[in-house]
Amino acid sequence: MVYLTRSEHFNAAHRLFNPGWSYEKNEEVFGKCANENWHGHNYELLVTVKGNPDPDTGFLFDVKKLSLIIRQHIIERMDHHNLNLDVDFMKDKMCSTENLAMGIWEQLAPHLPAGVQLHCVKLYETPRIYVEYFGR
């Protein structure tokens, strides 16, 4: 089995705001993420695919096609949007890194060939914070 990563970059914005709570309960929990005016992130995203290598190519899966992908269905519809309000995968739910990470899975994985399955995807929110997800 191997394992082939492919690193993509966006910028988005977004509120960490729970409408059930208080505006202070809010502030409480999320701090500045709660911000009314937004907030934003250099994101980086790696997404990791596994398989067997062809034995004509010698490749787990072409990296262009893999970008094209990512591309298409995640950084187009993310990149210098507001992941609350313009982005339908995340609409209604919590604009979390856990569940973006989650939703950029239900994104690529229907979009993958035969043979080359989701290993994980990994979401740098900063530098020091990621989360990883494997799939249910």
Second form
6 protein chains.
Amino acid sequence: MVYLTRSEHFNAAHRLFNPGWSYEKNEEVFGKCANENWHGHNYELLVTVKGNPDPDTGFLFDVKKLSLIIRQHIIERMDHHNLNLDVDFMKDKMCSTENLAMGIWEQLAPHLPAGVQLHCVKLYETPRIYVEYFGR
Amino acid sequence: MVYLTRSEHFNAAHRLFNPGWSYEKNEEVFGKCANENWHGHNYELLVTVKGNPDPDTGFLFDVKKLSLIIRQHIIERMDHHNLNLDVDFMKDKMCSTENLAMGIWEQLAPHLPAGVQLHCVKLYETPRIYVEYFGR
Amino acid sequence: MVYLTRSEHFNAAHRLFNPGWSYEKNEEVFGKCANENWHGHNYELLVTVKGNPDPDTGFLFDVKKLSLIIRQHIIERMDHHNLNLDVDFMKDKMCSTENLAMGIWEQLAPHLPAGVQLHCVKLYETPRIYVEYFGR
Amino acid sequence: MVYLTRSEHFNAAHRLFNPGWSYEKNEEVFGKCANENWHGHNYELLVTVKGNPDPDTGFLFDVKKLSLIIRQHIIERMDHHNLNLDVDFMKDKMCSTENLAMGIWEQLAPHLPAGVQLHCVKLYETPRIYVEYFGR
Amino acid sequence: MVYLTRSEHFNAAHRLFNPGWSYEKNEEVFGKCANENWHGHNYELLVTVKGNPDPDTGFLFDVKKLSLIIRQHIIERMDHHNLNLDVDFMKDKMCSTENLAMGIWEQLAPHLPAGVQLHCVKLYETPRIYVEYFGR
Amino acid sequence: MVYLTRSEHFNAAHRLFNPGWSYEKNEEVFGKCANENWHGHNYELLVTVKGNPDPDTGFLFDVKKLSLIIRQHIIERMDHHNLNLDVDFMKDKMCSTENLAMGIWEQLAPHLPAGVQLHCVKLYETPRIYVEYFGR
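Given the form predicted alone, corresponding form predicted together with another copy of the chain:
Now the full complex is given, and it begins with the chain already shown.
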């Protein structure tokens, strides 16, 4: 079994704000991340799949196809968007990096072909902060 | 003469939108960068100063002081903010990387001590796009 | 379960030298790393914790708190110090990257709150050499 | 148990082409990667070994020796070469990143000393594409 | 005046070989770079233009248009190609990084609009080697 | 005229301490950089030369020769050393990045062949701090 990773990126606005809490509690817990006028990030997304290479191609999976799946199901919906307002699968969820990574996993997993398993979604919020999710 | 550079970063939301134009013209010119719900970036800011080192310290300028000046006059006003709505010196300007770099120059230049000249403001919008401004 | 990583750095001097060996044997085994006048590195430290996100915040753990714990228990004791002479938890140990990673684990683990498990300490000695320790 | 990683690089030409297929099928499957005049990459190779540190040195394995083993058995045979034509252990295999990572594992594993286990071969074809192989 | 830089990349094979010299002299001067079966690189290309921002857009030049010009005139002709055999503007020239940077300048300069001057072509052959050309 | 840059690195210990000042004044000016037990860095050194390419080779200067000159005259004397104690050309100078860059320039300049001019010495002390020196 080998593991193949493709990196893509998207630029998005977001905000950490729990609507069930007061404005003051949001400020206290999330600090400047709660700014009502939003802030944003260059997110770097690494998607790892695993399986056995095809002897005819040497490929576990054609990395150009993997890139297309990520672009179609994730990048087009998140890039240059507001993660809280514009992304259907984040509706009613906190837009933390943890929840984003788990949400991306759920969007990608159904679109991989037989024999190619999703192994990890790794999402950098900044060059110094990232989350990994392995599906359970 | 030597040149000393310090890098700092800030995360911010912005939007490219000319209020003197129709929504359609903004869409045509700026594409997804005009998204009314904003998007954002991890901006990387490199500030270069020039001058002659002090023989007693070997420093052109104490890089910790340079960092404090950048943080006080730029990072605290831009980090986790909306560049269009929250940053006074960008009011009534397009929030392009070009204008941001020129605006940052104007904020920083008055705060450097005698003998330390601002040489360059370099601003990365993404790892693949940056602007440099040398003050004229 | 998700995994959250925060990166911090420190600059330190060190030396590889086994006091139970002759000077010649140290030279033979450690080469220039045994230089009696020390050398040093920009260490890059990545700390990964794991657990389940809190539904109210979307956070496994507030990454600013993780950063504070790393700074208080590691960075303040190692940054701009001599790892052999100044760091209490490295006393009487070889200052290899392996031992540093294991020592950092022991310092950090007791300070994480319930529900947040330390998963990995990854320490870069140079951009081309790193050690990972998973606690056993 | 600790994990130690050393990074090395090599620059090489290659081509994706299955000689059992028609020229047209190769074009269809591999696109521009099938170009008969070759293309190439700066490959970045990360080799991770695992084991217990020696109490006398603090080393799992002397990283300079690990580097020498990688250079002797991999870099000298692959750097500035054509992976399809010049590298004996890739003869009659597709030169995909997957097969390269698995081939490198087989070349390295026999040369590690007792107590030092090969854990992972990670090979970057470009900064955005990499493969990991853990030996089974 | 501001300076705007866009980075693009291409993967290509090449070889350093002077056909006016003997095989032995080529080996002596170029070493393994003369390998008759080629080698290759992930080239990173940074193109800098300069001029004054348009007050209506805040742009010196729309960076998406700059990217398209680079892709049309450079990347499509060089990516996944053999620089010695496949690239018309390198015919009868040594494929050194110096000559590549100068050749790229000549291809790009005629395609920039009025008011946008080409300032620099910077080409990385490896992460540790690059050439800059300023047009004269 | 083209500009060619080669990057090399060295790991060294140093300390900022002016022997003409009291211990207290050193603490006040240099803070933790004055630690009497030293600290250290992974220095990254970029050396840029300029000139005209040779039509026979396409080279301004053989980058392997440039690398050898840097290694012989700089890296061998600084790598794994104490910059204050072990490096002859820093004797009686403050070991600031500014002075290091100027000192390296003076060591390198005499060793470049005719037709190859030293253009810039750029020295990173950390990934966020660097100095450039252009020889005057």
